[in-house]
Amino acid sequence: MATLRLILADQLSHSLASLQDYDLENDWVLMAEVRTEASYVKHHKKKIAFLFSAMRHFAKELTDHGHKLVYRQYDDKHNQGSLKAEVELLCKKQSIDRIVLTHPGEYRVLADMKTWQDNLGIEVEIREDDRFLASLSEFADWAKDRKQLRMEFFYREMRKAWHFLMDGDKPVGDKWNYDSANRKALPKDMSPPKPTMFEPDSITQDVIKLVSTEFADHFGELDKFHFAVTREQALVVLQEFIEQRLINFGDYQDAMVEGEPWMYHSHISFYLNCGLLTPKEVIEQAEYAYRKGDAPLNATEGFIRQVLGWREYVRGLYWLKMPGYKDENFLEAKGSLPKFFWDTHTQMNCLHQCIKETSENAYAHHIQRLMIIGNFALLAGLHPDEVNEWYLIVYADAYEWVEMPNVTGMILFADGGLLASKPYAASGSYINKMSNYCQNCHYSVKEKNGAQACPFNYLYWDFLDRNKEKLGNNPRLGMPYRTLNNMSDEKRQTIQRDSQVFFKALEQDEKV
């Protein structure tokens, strides 16, 4: 009996569920760089180059281990253009009796796969993706009958279940969360270590040439490619984070510095999300560093919370609430994505820096994504569809399961508070506190109104004012709404006027 095992671009793990009972004599593996997946949105050039190179390296490892493998390159004249068509072709050529898959990361892919058995007339088995630490059924059981699905409570249950950072039945240090200690701006005399970089080998160089030709009109820069593309290299990235940056990760994980896109972050989301690393091993290494005395508790807990808590939580929420989650728009946002999201040409230095670095690196750290780019998208009332598509396009670690809850729920509050207890809106003062972006900005963060005022200052109050009916009773927004209500009519009119001038400039593609 011959079985076909399809491996997707985000399933580059030898421990993958669909590979576990592979028969070297009879089974086949299929991997394909298909047009439907590479171009259903116009992914960042570096994202495509990273995934194609990692796929080709992984395919070579499988063949070296004796697997019979068909690998379809993007520019192969026989490329069928879609996963289903490639599967159908190989099934016919090799008389396949069964197809084994690992649960995909995106709803649209799963919906298509569920049609294959009837359409192809071949048994299709879709296995649980057990690289995650919480199964979808376990998350659904946790969420059942809860009025609020707060990540913090899910995270605590995961800590207990996996016994990470626990002393018996209590959290290490007697606290579950050290987030309040992780909000420091970077001192002027500190310089973060350089990120781990690798020279492209011949496989990666071939991919870069392909991407430069086939995806020339896609967003982002392709030069200075340095990502890890094998598990061996990804493990080096993890090791160097633990040794060089984890010690300061906690204190400065929210800090932003012009010209320092990488800071003290781990840079492993690329490799976790495509399968080159597993969450369990990265958590274990971080905890081991803490137990040895090589990393402080606030840094270790903050890092583990991102992997064990947030990453697992957003995946569970995505599958629990899809497909309806895709259409959420609680604040009825209607704005179009400004041109500067693509060309970086804005006089707001914080946005210019973050989007420029995104274009260069297919990466920005979580505060840049949330409190600069995302904060603007929220305050400006940009439509969730356009914002979700942009985030999915530009970041090399973005897949819909992780991107959509972060954008729809965390950034835009479009789910009405299912994920976050309040919108993450902030004025220019927060940006000034956590970065040095304001020092070189065309606008003045100290000015609240007028042509030279930081747009975040008046857009913040305009956002609260125009969404008062839906947000005014939110208990976590009581203080800013009291301040808004105490403003004079003249002050509120000035805020509205400045905001209207700004939005009109956006509509007319003027540089703001």
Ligand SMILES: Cc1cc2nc3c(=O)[nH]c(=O)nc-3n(C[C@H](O)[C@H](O)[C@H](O)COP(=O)(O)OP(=O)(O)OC[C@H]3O[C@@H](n4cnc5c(N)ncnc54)[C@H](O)[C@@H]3O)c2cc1C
The other form holds:
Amino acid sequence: MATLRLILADQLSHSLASLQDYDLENDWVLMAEVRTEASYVKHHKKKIAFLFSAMRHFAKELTDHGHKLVYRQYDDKHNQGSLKAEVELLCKKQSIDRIVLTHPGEYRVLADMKTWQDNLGIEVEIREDDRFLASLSEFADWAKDRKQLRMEFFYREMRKAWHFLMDGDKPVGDKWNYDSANRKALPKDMSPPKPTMFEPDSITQDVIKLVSTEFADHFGELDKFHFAVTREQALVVLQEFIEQRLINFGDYQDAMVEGEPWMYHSHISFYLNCGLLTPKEVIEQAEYAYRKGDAPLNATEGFIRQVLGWREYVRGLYWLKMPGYKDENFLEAKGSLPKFFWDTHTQMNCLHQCIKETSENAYAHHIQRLMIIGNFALLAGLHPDEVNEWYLIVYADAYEWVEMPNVTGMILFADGGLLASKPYAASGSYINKMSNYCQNCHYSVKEKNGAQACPFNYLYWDFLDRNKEKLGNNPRLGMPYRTLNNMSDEKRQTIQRDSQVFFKALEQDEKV
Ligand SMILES: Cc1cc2nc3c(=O)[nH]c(=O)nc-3n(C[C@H](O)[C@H](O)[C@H](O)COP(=O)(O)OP(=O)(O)OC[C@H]3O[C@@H](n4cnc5c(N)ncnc54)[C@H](O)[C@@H]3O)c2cc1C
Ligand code: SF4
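Switch over from the form predicted on its own to the form predicted together with the ligand, please.
Shown next: the complete complex, the earlier chain at its head.
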């Protein structure tokens, strides 16, 4: 009996469910760089280079461990173009009579896999992806019968279930959440350590060459590639984060500084999401640093909440709500993505910096994704389909299970408050408080109206005004709506006029 075990680009873990009980004598592993996956959206060049290189390194490790493996490179003339066609071919060649898979990260891929057993006439077993700390059924059980789903309550259950950062049955420090301590701007005399960087080896160099020819029209820059592409290297990134950055992760989690794309963040999402690191080991290392006295509680708790709370929560939500979640558009947003999302040409310095760094690094840290780019997409009323596609393309850590809840739920409030209790909308003064972007901007953050005024200032009030019917009763928006209601008619009309001028300029592809 020969079993085929297919490994996807985001399944590069030796502990993967579908690699368990592998029979060295009879079984085959298949890995393939296929067109359907590499270009169903036009992924950032660095994202493709990273994943192809990480896949090739992982395949080499499996072969070194004695696995029989077929690896199909993108430019192989026999490349079948899709996962299913590659599976079918290998099944025929090696008389395979069973296919073992690990649950994929995207609904689209799962739907395809579910057809294979009937279409190929071979038994297909899809195993749970147990690299996540909450199984899909555990999440569904937690969500069942709840009027509201809130990350905070799920996170507390996860802390208890896994006994992370607990003293007996109490949270360490007697508080579950230290977010209020994590909102400082970066002092002028502080500069974050340089990120961990690796020189591309010959495998990565081959892949970079391939990507530069085959994906030349995709978004983003390919030079200065420095990602980790093996587990060994990813562990170095993790270790250096714990030693050098975790101490300040909490305090400056929300801070943004021009020319500092990496700040005190961990830069491990690429590796967690493709399987080179596991969430469990990441959390354990952070907790160990805290217990040794090497990291403060606000930083450790803040970091663990992101991995154990948000990461698991958005995944649970995605699978609970798909496929309908894809079509959510609670605020009936219709706007098209402005051109500057692709070419970075805008006079709004905050957006210019964040999109430029995204193009250079296939990375932006959370608060840039949320409070600059996301905030703009919300205030400008951009259509969820276009915003989702952009976010899926541009970040090297982007997979639909994590990207979509963050976009549809967190930034666009398109799910009507399923993920977040209120929209993350903010005017220029928030951006000015948390960053130094405004100092080099064409617009003035102090001005509220007129041609020189920061567009976030009037767009913020226009957004609330436009969506009053749907958001006016949100208890968490009581204060801004009271302010809006107390505004004079004249002030409101000025806000509307400025916003219309801005939207018209966007529509006509003028530089804003
Ligand atoms: C609009 C938008 C889109 C996003 N798209 C993605 C995406 O495609 N892929 C992705 O991994 N993350 C996404 N995030 C979440 C977050 O921005 C990134 O995980 C983070 O910036 C990755 O950088 P880091 O590893 O340095 O994270 P850190 O700030 O160091 O955080 C540590 C880890 O916590 C996890 N995490 C933190 N916040 C979230 C969150 N909101 N959802 C899920 N996991 C979280 C990540 O695994 C991250 O590596 C998105 C956030 C927003 C607002
Ligand atoms: S002034 Fe407004 S547009 Fe310019 S950087 Fe500040 S927040 Fe951004």
